[in-house]
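Just one chain follows, in the form predicted on its own, and it is written as structure tokens.
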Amino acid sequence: MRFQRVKGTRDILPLEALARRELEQLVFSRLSRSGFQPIHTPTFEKFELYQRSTGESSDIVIKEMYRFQDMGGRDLALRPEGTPSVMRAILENHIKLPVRLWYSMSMFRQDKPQKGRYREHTQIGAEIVGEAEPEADAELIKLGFDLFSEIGIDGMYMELNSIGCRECRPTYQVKLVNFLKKHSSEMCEECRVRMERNPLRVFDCKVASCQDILKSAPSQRDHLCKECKEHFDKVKKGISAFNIPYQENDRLVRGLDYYSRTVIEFKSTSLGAQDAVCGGGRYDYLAEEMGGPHIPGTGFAFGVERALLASKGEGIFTYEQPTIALLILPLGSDATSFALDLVFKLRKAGLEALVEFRSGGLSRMLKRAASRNARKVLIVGEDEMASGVFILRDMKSGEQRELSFEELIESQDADSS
């Protein structure tokens, strides 16, 4: 029986792989100058905390969730998101705030592979917990905006909207339901589901008929109080200073329960119809959910492999013969064993280098060594060991020279500056 990996899922082959290590690197170095620390959750929590942190109502925990049962009876799920577990790892060891906390973890979501989603999948995300002003939005925001401009996504904006606080959000509902009970019958089954669990909810319907409908629906940003509205105003003040555009769209609500005021969509035109890179926002009643105190948070979060799509393209999912820089060609038994000490001096003065360590004549070896990509090849036989002098080959030009263990460390050095 041959074996495949399970649909939804995907080999990272080595150029992805570089790429993801590149990203994160890049993501470290500007969080860290930011205040950002890293965390790391498990990947399996008590079902019942993204039951009711991210919503009963919500897709992630009605279709999406790998939730199982251990041998021990216990309710779990495979992690579907990042913000809830971080606030969770926050409440449980007591972490003192305000806290800034960055991740890169795996995600698992039953849900339809699409280009650049998998049901498991790799988030990196950022979160600003103890801190409830617009200025923390705004800063968050332009972190976004530069990390995914210096990581080169095509076709970048962005776009903004505020859902309102526990104050003001009931009569919006309010006027909201009243609206959608006159085209009921018009709507999905699952929008008339939506309706009396969650009415913001219909606006991430993707039914062509129902959004027409909710073009006329009435706007949430239009029923802010005055809070929400100054909060709002001071984040649109604090983007706009950066000089960062940004479309407002008063449907953007994001698909999780947890959210509240400030909600946002990195989006890029290279990604086609499913073209959200990056989504977050508020959340200051997450910790409240969890049975935590009031505190206030604000967060991003986007799938690598999205993002490497995006600024990357489909090249860098595929499999490409790497270049070996240094190949010794070792002609005899004896050579082996002595390749194999020189590698290790090689590597110790930091150069990259390996042994071909089947046996063959020069010729062979010289062919081998062609298609393992080599860019040069040592050539080690008795005479070489004995004098303490090698040949260096060039395998583009063909062009040979002898070097001393010294003259060869120089020479490799030279070449990489």
The other form holds:
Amino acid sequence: MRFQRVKGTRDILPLEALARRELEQLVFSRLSRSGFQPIHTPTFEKFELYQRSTGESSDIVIKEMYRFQDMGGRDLALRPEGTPSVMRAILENHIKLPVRLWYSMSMFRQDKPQKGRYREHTQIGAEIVGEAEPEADAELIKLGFDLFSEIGIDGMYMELNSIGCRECRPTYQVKLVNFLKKHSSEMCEECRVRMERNPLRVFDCKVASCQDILKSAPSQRDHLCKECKEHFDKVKKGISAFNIPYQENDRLVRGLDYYSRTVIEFKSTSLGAQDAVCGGGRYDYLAEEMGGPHIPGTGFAFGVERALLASKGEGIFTYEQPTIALLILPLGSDATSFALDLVFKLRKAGLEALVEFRSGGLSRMLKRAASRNARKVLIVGEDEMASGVFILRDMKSGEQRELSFEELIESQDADSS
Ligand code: HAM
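Since the one above is the form predicted on its own, can you give the form predicted in complex with ligand HAM too?
What follows is the whole complex; the chain from before opens it.
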């Protein structure tokens, strides 16, 4: 075959597609009970939106964006994450605040593909916009924790940190840069660039020697201003009241530029290198960065692929090969059009049914029905059309019964309940 999928993309085949649909329905039901409304934003936006919000110094913008020019010469980008476009939609459509929004959307990042990391992936996100209170963060964390417990994320744990605000972060950054400068000759090339562009990002470095040096780096936690400290204490108090286990990690900074105060990650020990199932935090300055008013916000998003990978085994979204509840086997061409009419009547009555179009003798058709995983077949020949009484055969037991249309509906209803 001449064509293959583009590197880093995936075909989501029916079994996984069913699991994803079920996952989405679960999230929809849990989040709508908590006041979240669905939103969809465009798959592509102006590149500048992400440059200004996700951040000029973020890996996403520097290395991973699918940036392109359309025929009108516009500088565009495929959506790498949902939060900036949701905030843009709020501002542009004058959505009344506070508001709770959730989405399930494809994201595009040109990162090196590996297990759990794809160039197109789906995120389900939840955003509370217009609330600055720490209780909003605690509620969101509780919602995430309950969801991931229900999904059955293997070896789940949560990390929490506060990265301060406009008041206290600059002072801390000066201290951090002073520390880094002392060690700059021992640090990797990338960390030296981070030091200039966005010093907090050094904590994302995976190089062992840099990690060693960073163990003795000053901690943001010791430099939070009074307001940030109080905010963080209240978030922790809220989470503890819900009995949610967490690890405070003062090196958790997150790879996007808009965060302030609370940052979180839910991780799974079963995922290997790409262990983050969900990331999020507070973004109180994001709206201003986009040229809007001051609008606080907090949210999280999780990767659907990673959530499913981490829930395999004990997850609730495992599917058997799909089956056909009822396959009608018409014997002869007149019977096919009769069967087609019948199948729509059955479907109208709420049943799941299909017609086998390929003709043949009964035994051949029964073989085909078995290979198509039909649970039951309905045999429709000339006699059945004349009498209105059909033969229903259970494919597993081989048991056969004669039924009228009404009896058929009743019996199938009882089977599916
Ligand atoms: P993020 O941590 O960049 O945060 O992405 C959220 C989640 O998406 C990750 O925890 C991971 O499960 C999944 N993910 C990210 N990149 C990939 C990839 N290349 N392949 C597969 N899965 C991936 C955000 O995007 C923020 N917008 C989250 C947020 C919402 N913060 C506040 N509100």
